[in-house]
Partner chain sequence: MRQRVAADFAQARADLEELVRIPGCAFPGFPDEQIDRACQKVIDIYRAAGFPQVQRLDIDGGKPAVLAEAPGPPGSPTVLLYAHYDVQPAGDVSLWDSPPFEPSERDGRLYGRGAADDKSGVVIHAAVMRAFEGRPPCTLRVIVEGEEEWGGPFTDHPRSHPDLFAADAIVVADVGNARLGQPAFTTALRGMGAVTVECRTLAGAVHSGMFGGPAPDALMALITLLATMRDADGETVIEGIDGFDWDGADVDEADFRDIAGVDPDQPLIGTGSVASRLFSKPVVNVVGIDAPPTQGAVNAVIPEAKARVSLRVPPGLDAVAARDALIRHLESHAPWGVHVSVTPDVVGQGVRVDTSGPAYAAAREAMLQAYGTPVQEIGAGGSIPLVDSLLAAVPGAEILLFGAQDPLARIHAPNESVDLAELQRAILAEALFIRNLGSGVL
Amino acid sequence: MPQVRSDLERLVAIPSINFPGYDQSDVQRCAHACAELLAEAGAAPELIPSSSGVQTVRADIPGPPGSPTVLLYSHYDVQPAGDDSKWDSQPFEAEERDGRLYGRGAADDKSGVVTHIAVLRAFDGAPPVSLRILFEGEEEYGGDFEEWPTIRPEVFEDIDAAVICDMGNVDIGEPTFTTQLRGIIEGVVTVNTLAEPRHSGQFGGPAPDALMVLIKLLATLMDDEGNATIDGITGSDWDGADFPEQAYRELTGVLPGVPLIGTGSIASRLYSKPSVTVVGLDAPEVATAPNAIIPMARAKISVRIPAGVDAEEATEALARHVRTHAPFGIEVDFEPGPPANGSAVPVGGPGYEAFAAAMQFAYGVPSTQQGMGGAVPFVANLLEAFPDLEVLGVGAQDPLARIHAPNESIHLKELRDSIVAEAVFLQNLADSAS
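Chain structure (the form predicted alone), given for this chain on its own:
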């Protein structure tokens, strides 16, 4: 663990933010650091550039002849830190507090990177199965890598199981497989009603206010209980582990007295039912707004869709809803964004059983299953291209990790147990195949 922590601190110190406006040399620097750590662990990595220049780190480590081949995946790019004043320590200087290591990327997903490196070290660079390690740098913003299952299928054709170490446990000490991921669709709706603003006293009444038209339209996306109401986008009840309501309230920062919306269990609302969010709104600012009828307003709509709902069809359903529910017969414009399918991961195969037994060994308790509200397009694309491949969504993240938020952190004991579980999984899989 001292070496693991040192590796993680080294990677956290590199602000590998693959977003427009950030220094891309830091992303390249992190790719090289990952490659150096793999080399120190006994691998011979190569750096494969995407069309944007961002590099994927690949290492193939042969196991005994005839042994299974396991893909170990993680990503080294991170979200922007945001407002440094909201962090209790510097976002790119790892700091330990109360058994957690804080820093941007400490959990998502440099914890996954160091997990795979630690497992390789545990076997002195000679694992009991063949390994293909892929560390990508385009997960957070998007890029070529998510399309690799289609554009580079040869990378995955000989894989027997894929370990996606970009997930986490339902709670600390409760080993968890992530077996369902929601997808995402989005689009921008624009309302134009006047050529230019007009005095609200002289002309208000018959002339439609574009913002009021937009508000009435957006309100149709949700029923009175808070459920999504877009025809053609359906959901179901989640039958895995539920998400405790009090923990959910604390983690999301829902204010005291504010009710939660929607129906069904918390887990169902997070994993297996659609949710609608207006993530952006263009309208006059309150501080400088004149008393005038607003001629144009627009909003960006984001819809999380359950696994099994086709993202392109769902985008069409959203566009249809927006156009048919515009009030007063006013035509609106809808510009769709890029869709991403969700994915449901089959369970019960030899890889799953080997990893479940490894989790029992490492954590001392049986494993459970959870969904994930966010989209991971690579996983959906991998399952679509290779439907018979066992995909195992695991990792050391936990509900307190605060990924994508200030004060991101990883629980160091959870990281240790996650590493032990992955190492024992490889041995279990080798033993079952021999």
The other form holds:
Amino acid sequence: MPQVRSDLERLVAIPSINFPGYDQSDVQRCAHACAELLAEAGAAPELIPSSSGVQTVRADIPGPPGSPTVLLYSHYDVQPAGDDSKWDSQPFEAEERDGRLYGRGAADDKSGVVTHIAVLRAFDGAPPVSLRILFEGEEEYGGDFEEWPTIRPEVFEDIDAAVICDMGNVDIGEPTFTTQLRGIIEGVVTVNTLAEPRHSGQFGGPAPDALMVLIKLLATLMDDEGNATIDGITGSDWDGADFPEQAYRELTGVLPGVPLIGTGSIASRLYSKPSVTVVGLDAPEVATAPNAIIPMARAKISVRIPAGVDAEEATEALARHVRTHAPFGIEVDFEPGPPANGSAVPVGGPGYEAFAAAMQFAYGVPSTQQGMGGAVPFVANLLEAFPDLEVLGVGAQDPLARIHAPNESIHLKELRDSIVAEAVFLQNLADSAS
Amino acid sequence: MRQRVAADFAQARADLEELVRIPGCAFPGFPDEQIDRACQKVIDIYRAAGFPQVQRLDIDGGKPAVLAEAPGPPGSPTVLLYAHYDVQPAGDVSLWDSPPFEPSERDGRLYGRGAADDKSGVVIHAAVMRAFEGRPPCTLRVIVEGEEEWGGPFTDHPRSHPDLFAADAIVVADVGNARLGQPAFTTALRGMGAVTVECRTLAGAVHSGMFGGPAPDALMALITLLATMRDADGETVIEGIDGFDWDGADVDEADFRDIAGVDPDQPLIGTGSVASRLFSKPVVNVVGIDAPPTQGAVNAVIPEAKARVSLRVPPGLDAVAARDALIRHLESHAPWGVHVSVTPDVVGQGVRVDTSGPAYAAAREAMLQAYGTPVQEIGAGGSIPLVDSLLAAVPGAEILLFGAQDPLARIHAPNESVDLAELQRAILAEALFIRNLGSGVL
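Please could you give me the other form, the form predicted in complex with its partner chain, since above is the form predicted alone?
Let us now look at the entire complex, which starts with that chain.
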């Protein structure tokens, strides 16, 4: 574990943010660091650049002749830190508090990177099955890698099971497979009405205020009960276990007295119905806002879509909604973001059983299944290209990991257990195959 | 009179240029030294114009004003002439086509910060005094404020010193015509109020993939709430804040679009005449929102969001009551059972001016003489807090608002300017008004 932790600290220190406007050399640096760690663990990694130059780290480690081949996936790129002032410690300096290691990417998904490396080390570089390790650097923003299942099918054709280590358990110590993933679509809506700001006293009234237009438009995305109301994007009721409301409230940090929104079971709202958020909005700051009519306003809309809803069609539906619901006859611009389908993975195969047994061993309790609100476009594309492939969504990102938010962290004991589970899984799979 | 004003206009322009060169801004952080220089320059200009008494008027906790007096014939009416010498900050200097504090003439307009707002008013009063060659037909008292833009304690000075402001007529030369050469009285000023509304739903941001759905997003809640302030036509709909139809001159839609810089492909919003929407109906705007910017936005449910809401109040309506109605609206329309907190902020009372008195009759005639066309009544969207204060302190006075700040003057914006011909007409109009009022024939 000390080595795992030091690996993770080393990776967290590299702000590998593959978003426009961020230093790409950090992304490169992180790819090299991943490759070095793999080499130290006994692999011979190669770096494969995408069209944008972002490198995927690949390592093939042969197992005994005739053994199955397992894909171990995670990603080394991270979300931007957001507002630094909301972090209790530096986002890119790992810091331990109460058994958790804090830092951007500590959970999502550098925990996955160090898990696979630790498993390789556990077998002294000679695993009982053949491994194909892939660390991508384009997960958070999108890029070529998610298309690999179609543009580089040969990388996946000989795979017997794929471990997607970018998930987590329903709670710490409760091993969980993530079997359904919501997709995600997004778009940026821009309202341009005036050449420049105008004094609200002199011009307020007839002058179309871009921010007011935007507000009226965004308000049409939800109904009075808080359900997403975008024509053409529908959901269904979740037929698995519900998510207990009290646990949800605690995990999400819903303030006392604040109601939950939407209708149907919590699990339906989390896994099988669309949900919409405005994740960013460009407007003057409150503290220094002059009394001005605003000439341009912009918002980024993000919609989670249930598995089974086509993300491209949903993006078109969102674009239609935005155009037809713009108020006052104002024309608005809509720039669609990359669509990502949700996915439902097959369960119950030999890989699943081997991993379930490994979880029982590692955690001491039986495993469960959950849906997941988030999208992993690569997984969706992998399943589309190889519908029968066993895809195992696991990891150490528990609900308190606060991924994508300030104070992201990983629970160190949970990380250890998930490494043990993955190692035992490989051994189980090798044993059952031979 | 027309010839005297024309012959003297070079002096008026020279006065204006000297004033524009002094960047006297009363905002915190700007040097008092420049305010003092500007104040002294005003004193010098009024002395040179022939006012027998000119003095600096120190304001407790504020910036100095200038008081200039010239007695009229015994029994003549007293006219108070108001302007202000302080200016807005220049803002982003790179947006100016010429340096903001170096007067520069282009196409008949003199550019520079304060050239219109309101150093034009300062030089109008001086030029009028010169036009009477030291013997005005009314008693003139000029008060030039030094902190109008900032909103300092001078605003309350009329209430605490009503004798200083006692007059039969008060000219506030800090407005302008709706278009060049078309004289106008500004007879209605909207009031204003502002509040900050805040919504908190979660302890911190959480991943929208893992948690998005049941968790009430604070920004979505705030947006949904703010959207209830306007109806589908863009009309402001807040119970307890009603406007009325403007019965003065309308504002030409094409002119308005041009001046406001409305994108040619976009419509205006709201219903009723453009003038009603600008002068006599309520308007609520969201002037600021605290939320993550779109660039670098992460997929997170947002825990807290805040907006500043600015309200323009129809003239005649109590601005405090209107702001309180806005607060009630925000508190009662939050969606999904989410709670918001609303913090009240500044108010400024609007004004409706009575135009039926003798001073207005004298001024109407003066406008016709100066511009060759009858005067219009227009409103002004923005409030001038001093006007409300003057009305309260000097209830018997007629208040007249006119001046040389036409809509192209771009006050408060880069490339502020005054049209020089318009400035000369405004001087003539004010001089004729004082002559008409003093002659008592009207």
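Residue numbers count along the first chain shown, from 1. Quick caveat: nothing in here was measured; it's all calculated off a predicted structure. For the two forms, the rigid core is made up of the largest set of C-alpha atoms that agree within 1.5 Å on superposition.
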The rotation of the smaller rigid part relative to the larger between these two forms, from C-alpha superposition and in whole degrees, comes to 16
For residue 232, the CA shift between these two forms after fitting the core, in Å, is 4.1
When only the core is superposed, residue 287 shows a C-alpha shift between these two forms in angstrom of 8.8
